[in-house]
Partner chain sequence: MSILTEISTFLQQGRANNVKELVSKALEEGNSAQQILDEGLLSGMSVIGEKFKNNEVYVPEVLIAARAMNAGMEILKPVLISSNSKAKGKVVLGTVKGDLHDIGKNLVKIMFEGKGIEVIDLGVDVAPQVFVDTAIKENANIIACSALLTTTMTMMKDVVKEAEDRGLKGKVTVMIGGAPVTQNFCDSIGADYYAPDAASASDTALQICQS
Amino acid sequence: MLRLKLIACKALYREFCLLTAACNNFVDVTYLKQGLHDTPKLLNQALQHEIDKIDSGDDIYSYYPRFGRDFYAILLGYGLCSNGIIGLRSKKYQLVTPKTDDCIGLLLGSSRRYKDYFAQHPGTYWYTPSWIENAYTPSEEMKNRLLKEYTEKYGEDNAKYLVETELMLKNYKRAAFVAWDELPFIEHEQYAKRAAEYFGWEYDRIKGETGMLEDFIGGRWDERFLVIPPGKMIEADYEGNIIRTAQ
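Present the coordinates for that one chain in the form predicted in complex with the partner chain.
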């Protein structure tokens, strides 16, 4: 049994809860709020801050190494996420992170599968249980809430304009709901479906795969994952691997 520290985004909250509970390894989890990828610098700072605290052994969210038991690695439950993980390093532990652009690849079970779907269907808005619960996802109800919030802040005229542009309704064509058999949420599926109908988009229900995340916390780190030795840094890779260890 490995003792692992996982720092993950709440965009994967339910999925990681399910898998870490059943995992053979001891997985100590800290979740950061969803949406930090919109400000990649802040995401980067928040992650480095967590890593530094774990390194020094005084993170209030993490197991404190005692009795000769320490973490084997720190796992980052993130994709590249707008370059938010570039430059991260741990002084003490190896870092492990999946080679994927964002969390959708993780939920689909492979980065390749995500890229193939993306190439075939540009303009897809992704819906997942954790996204619907933690983030803004377009729907009639959310649109009206946003309109109200913006009207108070910026006036009616600007609010209407913002909702049209910010939702980017003119460019999106499809809602894709990633469904895991292990986490059936009919309510969320229906939410995504209703949104698609409201905006006049196509709707697609895609069966997700738990395998990549299971292997991630299970310690089966093959070429789908990057293992960075202590003291080394994550950097972007433009040759198809998404990320690599900086030399």
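Having seen the form predicted in complex with the partner chain, I'd like the form predicted alone now, please.
Keep in mind that what follows is only the chain, not its partners or any molecules around it.
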């Protein structure tokens, strides 16, 4: 059994909760709020801060490594996420992170499957249970909430402009809901369907796969994952592998 520390985005909250509960490894999880990748520098700083605290043993969220029960590795439950993970390093532990652009590849089971779908269907907005619960996902409900919030702060005319600017949905044509059989939440899929109808988008239900995330926390790290030795850092790879270990 491996003892692993996982730092993950709440965009994967339900999925990781499900899988870590059934994993043979000990997986200690810290979740960071969704949306940090909107400001990649902020995401990078937050992740490096958590890693540094784990390195020093001062992380208040982690099981303290006593009696020889230290962590084998720190797992980063993120994709490239707008380069938010570039430059991260641990002084003490190896880092392990999936080679994906963002979390959708993880939920679909492979980065290749995600890229193939994107090539066939550009302009797709993705919906998942954890995204719907932890983020502003486009819908009539969300638009009305934003409009109410901004009207109270900035006035009606400014609010309408800010909402349209923030949503920036003109390039989207399709709503895709990633459905895991293991998380059969009908209300989440209904939310995605209503959003597609409201915006006049096509709707697609895509069966997700748990395998990549199961292998990630299970310690089965093959070419789909980057394993970075202590002291080394993550850098972008522009030759098809998304990320690599900096030399």
